[in-house]
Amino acid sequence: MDYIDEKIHPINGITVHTVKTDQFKTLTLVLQMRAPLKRDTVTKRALLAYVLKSATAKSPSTKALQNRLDDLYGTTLSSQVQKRGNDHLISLFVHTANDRFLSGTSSLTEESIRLLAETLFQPHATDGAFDEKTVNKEKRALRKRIEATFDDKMLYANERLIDEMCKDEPYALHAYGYTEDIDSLTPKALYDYFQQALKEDEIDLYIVGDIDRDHILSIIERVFSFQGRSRLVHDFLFEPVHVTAPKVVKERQDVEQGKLNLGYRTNIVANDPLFYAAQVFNGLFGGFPHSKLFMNVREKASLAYYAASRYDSYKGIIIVMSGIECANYEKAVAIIKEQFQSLQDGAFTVTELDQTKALLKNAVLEALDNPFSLIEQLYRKVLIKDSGDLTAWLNGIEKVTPDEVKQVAGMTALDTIYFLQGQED
């Protein structure tokens, strides 16, 4: 069964993905710029993502741009930065109404595509430098965004675990960069890096909606006017890391609820034969409400306000996140380890296995109800250089055996324990 009608078109040095569906009454465009995670570029890329969506040459202020978007039936333009394994992504989003469902207009699709192209080819810049006022505004916003991580202790604990667990690996770099780098980023230096990124990043453009493919592609060929750009394809790079002994890192702050996070290495990534089994293993461990962590750490033992795990298939790690009373640290660590050991011993039922598979498949199918989640699913294939479709993924999950889950558990090792505790504990 074909769940997704995706066609791929190399155009002007980038890869265009058209997804035709009558499921949405909107048109969604997402431009992905992919580059390796590097310490000297993470802050530049984070700032660049927000400078590009803040203003353009035709709309040289945030207010002017917003007024223009309002005139386009409430079209939205946004951006974000993310890390996926050892890659750093800049994403630009345009979300608008579909011409087919509007009376008296037929240019909204073209206007939206032109607006996205404008952020790249006609940014608010003069004489080889971004507008200083715009850059300074986004510098302040980026600084606040980075500093806000400290106030969100759940997010902070997760970031600190990765800092310690993946020290000296690109994955330890923060997606939004570092406050100490912000002041040195001049409008000219940022613009120079932008020109480099346009030449060297792997660029994919997704268009999702009830579209006329030929019409869409003809517009893209006209307005995405890259000069002399070759279509670039970056490899998916992964290096296994073998654990010798778990690290324990404790930090004190003025917090009432302790944050206990554990990092495990599976060394199983998205193109591994055991990838599907790793998904199921994480679901049984802490991915769902019926999981070992939720049922035994949170519900039965009442040791945690929350307890869950997340599998990062681009990095081959599993992160356990929990909020506990600081005095319960030893008990919580012990019972989390017990749940992990129980999976290594195969202490799960066929019913639990089937329930986990069903929830995994439902989560992916539900993601297709949102155009942005749909694009995220499709872009995964680009990141890991995989040609498999959704049907293959669903079949892969369904075929996972108990022995494969035990095999994943046996390959997985505890790398780091991070505990954020109160000053008085």
Contents of the next structure:
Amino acid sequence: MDYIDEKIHPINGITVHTVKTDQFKTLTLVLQMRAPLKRDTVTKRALLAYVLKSATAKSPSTKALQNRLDDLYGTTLSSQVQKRGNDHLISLFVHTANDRFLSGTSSLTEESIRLLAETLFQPHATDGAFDEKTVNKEKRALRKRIEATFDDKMLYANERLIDEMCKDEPYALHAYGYTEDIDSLTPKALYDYFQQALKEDEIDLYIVGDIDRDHILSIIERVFSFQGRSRLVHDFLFEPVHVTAPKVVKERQDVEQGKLNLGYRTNIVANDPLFYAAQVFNGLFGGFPHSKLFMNVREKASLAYYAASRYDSYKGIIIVMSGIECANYEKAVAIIKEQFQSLQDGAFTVTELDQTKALLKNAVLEALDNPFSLIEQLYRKVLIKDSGDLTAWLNGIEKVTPDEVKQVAGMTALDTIYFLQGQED
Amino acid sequence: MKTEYFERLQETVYRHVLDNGLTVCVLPKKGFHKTYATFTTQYGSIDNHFKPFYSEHWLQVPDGIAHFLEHKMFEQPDGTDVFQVFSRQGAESNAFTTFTRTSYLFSSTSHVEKNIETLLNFVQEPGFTEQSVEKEKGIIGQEIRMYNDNPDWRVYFGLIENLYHTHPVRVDIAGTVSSISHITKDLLLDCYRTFYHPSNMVLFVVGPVDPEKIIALVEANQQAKNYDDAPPIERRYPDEPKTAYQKESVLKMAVQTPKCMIGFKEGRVHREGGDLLRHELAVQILLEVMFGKSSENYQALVDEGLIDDSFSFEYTEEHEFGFSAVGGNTEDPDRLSERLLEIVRAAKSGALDEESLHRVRKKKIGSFLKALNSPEFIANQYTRYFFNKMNLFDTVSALEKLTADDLVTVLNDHFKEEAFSQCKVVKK
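Provide the structure of the form predicted together with the partner chain, given the form predicted on its own shown above.
Complete assembly follows, chain above in first position.
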């Protein structure tokens, strides 16, 4: 038996995943809608994600809906948009307490499922258009959300690096869309797109908690009343990008600390045989406090407080992030490049390899202790069409050899350096 | 060993005080994979004036020293970094410093007993040198600069700075680049010896563990170390007037959207136990009633274009200080500040709506249950409550017992205009 008791049920053209566990004091529902990342739908989808959770026909204002949620013992309804490789995901979340721990209620489970279904099947809309007031309110909120990235310099530097590095690739599109698209989105056009998404998106629904499967499934079958929808499965698409010469992009703003981000291409994605080795490579490079970046950029040279790397296995890239004194740019770039080179040369010890494997395994097991990260882990299999279980994942990491790590390092190349620096004195 | 069983929440805490004074708490979590442990001293950024261990003389230390010490504890006597040991044992480790606490922690899904020993041992044996203390100044300097560029952090600390005249809570936890330049190895050791005695510390372990085994392990570990009995720690804080230090400040930063945060300084300090628990819950409920998403006010502020999703509110209270903070991004910081103050005034002159009280109470009970999914929440909050002589698991019953009358009293006491201030961040 694997670590997770997941059952998969095709219902009304979507895929329902149930996980029965008494580990949590809550019931968690996550609905994932997946479509290709495209310039002409990215802003629509971002707006749609928030319009859906903003009001329903039954609770037609934020206040009415929030009153209802508070009454359901602080049940939360939220949404988010994300990109995964070339895909754009809309996620809707409902999180509620388990009735068992409350006196005076026994309907939270059913109410929560109904509420989530309501966002899709009884939205606040009439005559084929969303409620205008709701749409306008969410348009303004979306604009604010997009603009907020500029004010968070870490996020901003990361976004700018991807802008430059992945120009002309769908991945450069911003998950939250573009302010210039917002004005032209009408309540009618948005509703039309919504109907299209309900038909064409790949849809998965996750339910995690101490559930009675039969009971839950019978409710879902009734309330998630998709009409004439056939179950869609999108392929995981990936096209490698080969680097010719690294780009350097510098920008100035009135900041105290320089943000130095470097983008590397591995071209190794989650369904690649070298995926596990790529995880280990990133772990050795900058994934942990024992990694080369932390030990050398921070501990040895005292150049930074944070110096880390992150592997995006849906896109096959590794991003290095650090915050440094602007004057130390050359020094920091040199040290980061040296660390990368040392991995290409195979200069890492068995201890470092073992530490990295231990922490990668630990991270995956820890993720099981939070319903949202558990669902994210399960959904990864849907995204890359992988049927492997957690044991396979743990074994995959364990079996990585030093040669495979060297092979990954050899395939990896620096694509872009982005530096956000302070104003000249 | 003391056992506290909370039937409704189906949680049990095993608590034991060792001979050297260390309090050990274990909360077994069935079905979980990871064990999360915190080792916390009741010592934070505000404790900058005290009598060092076995000294008759008061000592004033540089701002940011508690946080600096937290960084340096990771260095072991042989010069290596304890992160390396934790990694070998499959554990993620970290630490954080607040106004009143310093916590060291790990989480791991294997080698739990070894990791607990490593946690205890590294925090109980400083290994830093004069040289390594100097080197850390570069790293912490960058940490300070990172926060200096973060407008949310700046507006929050700007507010606290406005509320307090002299109390050290008004200084950033990490100190300033200038204040940390005065930190030396000897000063760090003075702080260490004074505040890291086991009797001033709590170990909290939560995960799929056997409490008796864990407590026995910790007991054996501690018995092998020689600690003298410690006299009570003497700390000194300045007398803080009840009024706000200044009404307003404006910071100019490289932002696109301005920010505004308003707040009130709590006039009565030194609450503890049930008194503190009731008080902080009451302020939190009042904030929710006045500014929560289900309030008329929230809807109005959104409709007026004054707030967005970043809008939030919170209340912080510890033995020596307390303050509320409300705000977020806004196109018009002046107008938002006026409106927020108006809402508070209206609440004070009107009657408390029993129905919204009832709803908010339900929401808070449900939110508390959700939080109990998180081992991090349990360990960190239980420890905080414990230092303040409260019990985390009394939250639900305390929420149920709060009456409308209690809230009206708190509304009039906490939200006083003389204790009001605001901080704004605007585009440079």
